[in-house]
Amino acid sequence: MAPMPIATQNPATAEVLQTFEPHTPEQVQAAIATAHATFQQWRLTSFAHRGELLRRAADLLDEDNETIARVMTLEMGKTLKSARAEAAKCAKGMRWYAEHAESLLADEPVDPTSVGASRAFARYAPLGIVLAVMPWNFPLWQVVRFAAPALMAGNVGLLKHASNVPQCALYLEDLFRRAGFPDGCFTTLLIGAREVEGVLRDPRVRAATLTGSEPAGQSVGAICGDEIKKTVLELGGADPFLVLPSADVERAAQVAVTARCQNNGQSCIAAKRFIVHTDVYDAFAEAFVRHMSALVVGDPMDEATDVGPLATEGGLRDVAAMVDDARGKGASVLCGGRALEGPGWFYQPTVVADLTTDMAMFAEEVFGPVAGLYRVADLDEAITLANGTTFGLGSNAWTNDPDEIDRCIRDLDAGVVTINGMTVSYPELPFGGTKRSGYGRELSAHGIREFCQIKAVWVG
């Protein structure tokens, strides 16, 4: 069976924009050929070097801000002000790595005299060509947050981006040729899912990151364990947002909209499960209604819209499908709980509250505009509740008492905990999950590591 086309169908609109042809293994065989070779040189390059290329990358990304954030609204419907964001973001973390990367991989001495030694230290060094199989709806960040660091560090890329984004995939091959890497340096491959094992196999690609669906994150995990590999996997959350008495219930409720609509509310970091104490739960369930009914969904171009549509017709059907069961099963809808009417994949800003166990809603990651509200007496529930799934992503909780806020960080079980605010990644922090969220973290110190080979040095 021949590859189907990889296409760009606007989500506003469900009309094909563009498609493009996948390419054939001979062209991947030429690819992971020229990233090897490029490797050999490349790992000999001084940090003073790469930096340089970097920041040339982050300024042209810069100059082509309006055109990139058009080009990924069109491609998986996220807002134009939302897209300009993302780029500028993604220029940030290049110029962060750049101005970083030396000395968060410089040498680590230790007393040579302890070990019989004129010299000893370990040293951070590449380890080749990393896969990255990356999701469609962070088109850019999710990739730079990848390949800042490892560029920087001395690896070279090989991007399986989402098939409904291939021109921000492009884009980005195309972004770090303009600024001057080498070819084979950061190379995109337009190939379909099953395609990549085949990569993952080849000896010559050393690693993987994965950002995806569960599945997705097993079904790399389980070829590279296979081929004693190295993985970094970052899957689904289902993140709690704990609202606690002594909480701000109006600033809370209204970074709550924020926190679950962002990005049309597809995100792994978006807060999903609305955990909130009896005192404050009817004043935080007004308002958060009230703020998440007041949000304009419509054309994600235009500048007046808070919310655009889903990325996929799939991502519609699975949020409906979601909501549709919970209400049969008794639940109540505060707000929304519609797909919009016309073309597009719209769905309304959604709250649902009165949850039990045998809703999908209850376990289940919701893809979409859509918050699920829980009553709970006090901070213990709430913290079991929020623990109670397969998940451990980002976590939020909200309150102004400093043993609760110490009992958060200490017991939610979790990559992040984020107190009085809402999930976000930023360069400077480790990202990451715990449980069936995934494993290795990215960003930071620790991110720029986690694609390095140890080595421990001894000189007599």
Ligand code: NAP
Given for the second form:
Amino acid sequence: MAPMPIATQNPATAEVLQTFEPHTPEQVQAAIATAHATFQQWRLTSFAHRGELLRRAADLLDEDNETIARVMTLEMGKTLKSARAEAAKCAKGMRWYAEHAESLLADEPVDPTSVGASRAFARYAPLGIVLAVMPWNFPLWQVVRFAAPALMAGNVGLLKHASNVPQCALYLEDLFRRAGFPDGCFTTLLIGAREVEGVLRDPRVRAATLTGSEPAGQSVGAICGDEIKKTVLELGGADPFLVLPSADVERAAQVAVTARCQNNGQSCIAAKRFIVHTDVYDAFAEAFVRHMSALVVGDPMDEATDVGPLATEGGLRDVAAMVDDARGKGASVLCGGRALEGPGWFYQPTVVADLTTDMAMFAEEVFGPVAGLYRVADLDEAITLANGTTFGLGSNAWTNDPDEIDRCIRDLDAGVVTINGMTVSYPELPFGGTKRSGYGRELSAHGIREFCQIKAVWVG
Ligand code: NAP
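Next block: the form predicted in complex with the ligand, after the form predicted on its own:
Let's see the whole complex now, leading with the same chain.
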């Protein structure tokens, strides 16, 4: 496949607005050298100093909220209101790590007498340069949830962002610079996917984090395996959303719509498979289809819009092909099911029922506003179906029965279990997947410790 050009192309009109020259190999080398030199100083700075800079970055981001939200919407089509919320969430995440990093990374003492020492403890030491390969779908949040803990831990970051969000990528570098972070602390590389290997193999680059598709994760994971470098992989998902008889079905149906269509249906943790107990199936299906059909699809800059375009033409093609495949093999399309006529990459909010295992939609990730609806006889069948994909990112269950809640928490094979709600990431809670959704964790104490090396210290 030809490499993606690095460009801003408005998904609402398909118009190419600006193209960017990729960085040359010499520029990439210079960026790595600066990052490496900066790390030698940055790792010696105090948590208080790092926190002060990160708080300043959060304040600047709040001041820029409207401007950067418009850039996000322009580059990848999320609704302006959700772009504003994403930028605000980033500022909040920065402040959280600014406040908590020091205690999360405090030395962990052990009883010195038990190891014959006068002092003994574990210390979290920074690694050095971490390369972040990031996707376009949350163009600020995906980066900030890596950058805030990494910088607080004393690491420095290189960002290879998705090729369709270069202005967001450059904005982030500029934001950290304006906040006072020294040159080389956080650097955006304008490079294509093919140039990632050279960066990963550079001995000065110590680790990598990738959020994106399975093939990209496999590639980065394989190269880093070869180089014996730490990786965190946040990959795709086909999250289940269980609705059981004791649930508030109307509320579940309303939240199901947001859980599926947030970010125009392009979220790794969007609920994608709606698995409903037969006793409440008809009521849920009726309410769900009603709410999905009522969504306003249109210009993402318009305040009234609920669902904007898909971010790329390829993304639209994939979603349309999956629905057509299901329809062709006998599935029922309960609402939507078509791309919109005219310019831009819009797809109608869609609910598909009567799915069977020979359909791509049955277990693959649908990255658009398309829900699969499944009828099950009992909780056992629901859990088997929920766990029956190669993914294990988020999972959602709606029930008011305490035993069922315990059972779902225990048996849903996923990195996140959400009861009577929809999967959301919070700085306070670890975030990540299992199985082919990836490994490693972001956010919380777990996220900041991923890119630290743990030193055992024994003092006689
Ligand atoms: P993608 O094609 O994998 O792109 C993600 C990033 O990886 C981009 O920067 C891309 O660069 C780069 N990339 C692609 N192939 C690569 C390779 N072989 N080697 C190195 N880098 C490579 O992903 P996408 O389709 O844009 O994003 C959607 C996917 O991300 C979905 O599967 C979604 O579920 C997943 N996702 C997961 C999470 C999570 O936290 N688990 C969060 C958000 C999204 P170019 O743009 O230059 O190709």
